[in-house]
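One chain comes next, on its own, written as structure tokens: the form predicted alone.
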Amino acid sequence: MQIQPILAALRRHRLATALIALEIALACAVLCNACFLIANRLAQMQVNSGVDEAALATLHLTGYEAGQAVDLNARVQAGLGRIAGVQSVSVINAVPFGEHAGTAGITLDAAGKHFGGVVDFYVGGPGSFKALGLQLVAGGEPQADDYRPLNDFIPDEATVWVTRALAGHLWPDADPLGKEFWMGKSHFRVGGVLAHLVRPSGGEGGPDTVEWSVFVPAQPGASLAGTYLLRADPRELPRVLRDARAAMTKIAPDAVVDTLGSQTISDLRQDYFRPDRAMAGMLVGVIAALLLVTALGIVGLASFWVAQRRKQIGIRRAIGATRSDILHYFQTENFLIVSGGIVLGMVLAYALNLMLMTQYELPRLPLYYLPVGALALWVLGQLAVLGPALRAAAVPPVVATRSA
């Protein structure tokens, strides 16, 4: 198949060719970036929380007086501990995929000149570290004397446990054990490093900060009350949580159960990522609609050209062209148009990605999305043109010549 006659024919239909090429370019740009966004969303949904989600639930109480916090903690922990199936009950300020409770900026010096970033503080009472199922990569578990009284929402001086991701950010290529940092006048020393512990509601500065978490052991009291971590066998956990909610009317009649905040960690994860699933579904719909419109455009143009070229097809058939020759002609023509659109689309894809990087802090589009998108559009183009091309190849020479 000679390319020159095809290019000559396309030059005689510049406007139609340009419109289809632009449609292909737009489809390429949107397809590559939409697939990249979907992949990012799916990757974020698979984030490792760092806790034993299947065995954990949280019970959140509101409406109680601050002066009753110590008594409330004692009553609730004792009452929940008597429920069948409860393995442990502890006080904590936040859980993964729940609401923020202790977000603050930290510095690496007491003077506050070396800013370390914005992190989330998990403040947990005795038993909470073990109940969460946190995995250590350095250091040991908190000891009894590590649980300090609170001043505001964290102790003034505390040994804390940081995630590996946060330690790598604050002290790259250095052993974080024993390192110090500050939050205002509060001073912390690293006693251990956790493999993972996701922030309650994601990262403040993008995906790279999603594990900038600090676990602070502390004594429950007026500043640490109302949120309780329950651990149970995963098979019993839903029933245990239902019983715990129902028991609150007797255990703590002076408090109100926050039903939205009182869920299993697995359910909190599902709720937290519901917008991401909806976004991924919407992007899949956009991709499907765009590819359908692009395919219909190719089919329409190819059908129009087949109708216009009946005489030309008949003449070619009369002088010896086979059905395969006619079929390959339209397929090659479509391949050239789609290829031109893909070249422009790759430029548009990177331009769109740069805008998304600037506006939404997305990472750079990996290069391998471009050939994948190109392959998808080449296949789409060939499938879309196949019907009109087969109809053209099926035109008998005599019928085509008389129809002129």
Partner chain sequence: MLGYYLDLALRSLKRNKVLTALMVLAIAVGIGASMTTLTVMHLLSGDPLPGKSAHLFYAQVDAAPDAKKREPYDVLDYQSAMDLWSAKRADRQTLIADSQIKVHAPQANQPPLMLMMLSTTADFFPMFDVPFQYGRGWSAEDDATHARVAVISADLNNKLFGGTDSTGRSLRLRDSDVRIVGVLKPWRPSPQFYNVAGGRFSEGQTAAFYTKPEDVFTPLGSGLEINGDNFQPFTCWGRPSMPLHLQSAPCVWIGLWVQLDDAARVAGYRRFLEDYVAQQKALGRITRSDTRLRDLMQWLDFNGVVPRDVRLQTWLAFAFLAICLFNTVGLLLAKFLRRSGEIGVRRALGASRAAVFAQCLTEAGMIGLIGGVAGWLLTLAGLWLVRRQPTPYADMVHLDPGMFLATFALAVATSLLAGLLPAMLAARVAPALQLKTL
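Give me the form predicted in complex with the partner chain now, not the form predicted alone.
One chain, no partners, no other molecules: that is all that follows.
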């Protein structure tokens, strides 16, 4: 295929060519970044919570008086334990994807000079560690005497379990077991390291901090009450939760069940990521509309050029060009224009990414998005031009003999 005559023809349509190329360039920039945003959202949605989501549900009670909390714990734990199918009931202050309850800054020294970061404390009563199904990578499970009584949201002195992510942040080069940290007057010593445990409502300092969680064993009491962790067989869990909610009117008539907060952990996860899913869905919509509009633009302009060049095509056919020569002519022409657009588009994609990085804390666009985006636009261009090109190839040679 000779490119020279195609370039010569394009030079006569500089404006239209430039417009299509610009459209392709913009489409390339938006396409790459939108895909990247979608991938980012999807990656965030895949976060490993570190707990047995399918087997867990939570029941959240509000509206009781602080004085009744101890009695409420006793009544609810006993009452829920009687529901058929319940494997365990424990008291906890928060669950993954629920309301956060113990968010606080920690320091690596008693004087509070060396700031460690803002973390989330899961304060759980006996049985909660096992019920959550937390995976240990170092140290052992909490023992009975690790569960200390508390008169604040957190014990003054405790052995705690931190996630691998948090340990790596606080003590990058050391064995975290036995390490200490402080939160105000409270003093903690690391008794074990967890593979994963996501913070209740996401990180406060970007995606790297979503697993900065600490598990603190404690005895339920006045300041650890009202939120209960139910464990049951995943198949029976919805029924168990329904029964548990219904039972509350008898067990705890003085309390109000927080219906939004009392769900299975899987449902809480669904709700938690709903905005991300909606955003990803909207981005997919934008991409689809974008590709459609771009394709229609190519179809429109290619059709116009075919119609404009009918006579020339006829002449070429009359002097020996085959149908496939004509077809290839239009396909190559499209390939050249799209390629030009893509070159500009890659620059634009990068510029757009830089803007998103500063405004939306997005990571840098991985380079492989560019060739993939380019390929997608080449394919789109070829598909869009196929119709008009086939029509061009169908122009009979006899057209050459007719006057316009």
